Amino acid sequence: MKKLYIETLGCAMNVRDSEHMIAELNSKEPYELTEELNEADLIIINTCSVREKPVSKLFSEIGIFNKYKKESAKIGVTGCTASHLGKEIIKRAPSVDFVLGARNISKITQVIEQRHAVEIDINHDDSTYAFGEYRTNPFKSMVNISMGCDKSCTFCIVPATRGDEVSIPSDLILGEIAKGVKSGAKEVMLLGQNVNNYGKHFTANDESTNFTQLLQKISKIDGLERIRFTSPHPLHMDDEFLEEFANNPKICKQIHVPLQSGSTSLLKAMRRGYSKEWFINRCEKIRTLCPKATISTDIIVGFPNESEEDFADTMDVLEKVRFEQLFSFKYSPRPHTAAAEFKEQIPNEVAGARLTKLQARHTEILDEIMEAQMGVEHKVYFDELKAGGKVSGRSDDGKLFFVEGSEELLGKIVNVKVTKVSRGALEGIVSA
């Protein structure tokens, strides 16, 4: 049996793409996963374009892999950086055997047979393709419900690497979730660039299902107890969707609402399609309908032309919403994006100071939130063994838990009482 070494960078969609590639490879010839680079017959780097300096990191990785791989091993570059660099990867690193874009995952068994193959068509449509079944963890099920993005955010490279948005037919989604449940998963994570825009574009014109209706269909699957999704877009958070989120008992009460900036003028420059007031209104609606829900967000500081007043607006939203989780970054230009050409780039030291201030205040908020969890009881779904006799899982509202235990807890939802708090996770004891 051949051995496969695969390094997955970036988002959950990349993780699922890696699982799809493994399934496709195994449908033709069995591969055993290995963490030892020098044992591998096939090495895949599944790349991300969103992180800082993705291109330089890619070629650094290629150099390391080429140095330590065995002579006969093939190296492939896949994912979003593969999509936008294409043939340039092989020009700069001839040791790479193939390049496969993020929209072309189903072609993996073809490209490994062709020396220096490059498949990066962002218009390729895999939405009706039935991938084989493979998951790295039988207790976790991730399912794509769409591919691509129909937005034109000026800071984002994703539309240039994953193409136009198209929704996957609901029968394929339901079938894939049912298979996961049958093999042990009680929880599903629905994936898409803008999940609550689901249903706007299907390859076949005979389906009419929006995201709220899809959630209702999924919740009828026997044996499925929890539904998560990422990421919804604030623009599409209508009342129907938020009421389904709050009232459907199978939907986990954790929601990611990416802000990006609290300034309405900057949101317009970002082409986000909503205002500061709309964003706050939607978060207030969530808190009203579902007081126990946790809200996470993304924030970019130092976007071109960001004034002190713009940044103050972002801090104001932080105070009003009090996010339970924050992913925050300094703006950095990306190729194939409009904002990279904007003239008023913010000095790095200014952006850095603003990021520090934002993160420091959020740390204070988070400490208050987590300290209030001491002694609280949650229902936790355990899905992973950890070192030192620990088992990890998440509560309904997305909090990460660790308890002492063994594989007997895996795949179970049990009551856990919090005994220790930290910013990133909670520890507890299983209660009756």
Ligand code: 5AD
The other form holds:
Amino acid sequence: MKKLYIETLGCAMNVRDSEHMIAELNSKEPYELTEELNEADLIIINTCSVREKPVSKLFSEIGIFNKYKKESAKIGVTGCTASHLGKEIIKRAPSVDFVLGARNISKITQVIEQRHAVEIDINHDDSTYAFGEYRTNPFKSMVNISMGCDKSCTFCIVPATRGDEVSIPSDLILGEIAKGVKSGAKEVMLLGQNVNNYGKHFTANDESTNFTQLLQKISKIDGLERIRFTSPHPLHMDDEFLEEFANNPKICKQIHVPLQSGSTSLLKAMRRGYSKEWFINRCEKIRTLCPKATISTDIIVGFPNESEEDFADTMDVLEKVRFEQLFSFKYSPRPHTAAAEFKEQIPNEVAGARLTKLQARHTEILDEIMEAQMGVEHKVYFDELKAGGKVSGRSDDGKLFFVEGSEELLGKIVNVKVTKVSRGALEGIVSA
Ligand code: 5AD
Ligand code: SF4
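Having seen the form predicted alone, can you show the form predicted in complex with the named molecule?
Up next: the whole complex, starting with the chain shown before.
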């Protein structure tokens, strides 16, 4: 059997794309996954380009592949960096056999047959394409509900790598989720660049399901107990959606509300479409409707023109919302984006100092939140076996748990009482 070495960088969407590529490859010829580079017949690096760092890493990785790979092994570069660099990749690294963009992964079985194939059409429409079945972990199921993005945030490269937004027909989504349930998953993670904008861009115009209605349809699937989704956009968090989130017992009470900046004028320059007040109001609405919900966010510091006052607004939102999870980044200018051309770029040291301050304050908040968890009981869905006789899983509100146990716990939702807290995870014992 041929062997495949696949490295996946970036977001959950990329993780699912890798699963789809494996399924497609297997539909033609079975591949066995390997972690040994020198054994592989096919090497794929599924890339991310949201910030500059992973892009520069790509070419040094290709150098490593060249050094250790079997003579006959093929190398493919796929994903977002493939989309935006295209044939440049082969020019810089001729040992690469094919380049396959994030919007073109259904063509994997075609490009492996060709030398130096480059498929990067960002408007390629795979919304009704039936991918084969493959899941890295039978207890974890991820299902795409849309492709691409219809926004034009001035910092973000994604519209240039994943193209225009298209919603996937709801019957295909329901079918995919049902397959996951059949093979053991009690939980689904719905994926899209702006999940709660679902339904605005169907290719066929005879469907009118919106995101709230999609959630209602999904929650009727027998055997499915939990629904998660990532990422929603604050702009599309209307009351109807937030009420569904709060009141539908199958929807996990964890929500990602990506802030980016707390300053209304910076949000305008970012073209986010909401103000500081709207953002705080939405988070307050979530806390009122559903006090047990946890809120996570993404924040960029050092966006062009960011003043001390702008940054103070970001710190102020952090104080007011007290996010349970924070993903924070220094602004990184990206090709094909408007902000890369903005004049007032912020010096690296200033951005670095702001990032440190933001993260330090968040750590204090997180420590307070986690300490209050001692002795609390959660329903945890266990989905992964860990080293040292441990099993990991997540509570309904998204907290990561480790308990002592065996595979018997996998695929089950059980009560766990917290016995030890740390910043990133909780430990506990299974209670009756
Ligand atoms: N620089 C820094 N962070 C970025 N993100 C997106 N583009 C950039 C950029 N150019 C962050 C945003 C987004 C997350 C996935 O990555 O916070 O929500
Ligand atoms: Fe995912 Fe964005 Fe990275 Fe593409 S650029 S892999 S969409 S995080």
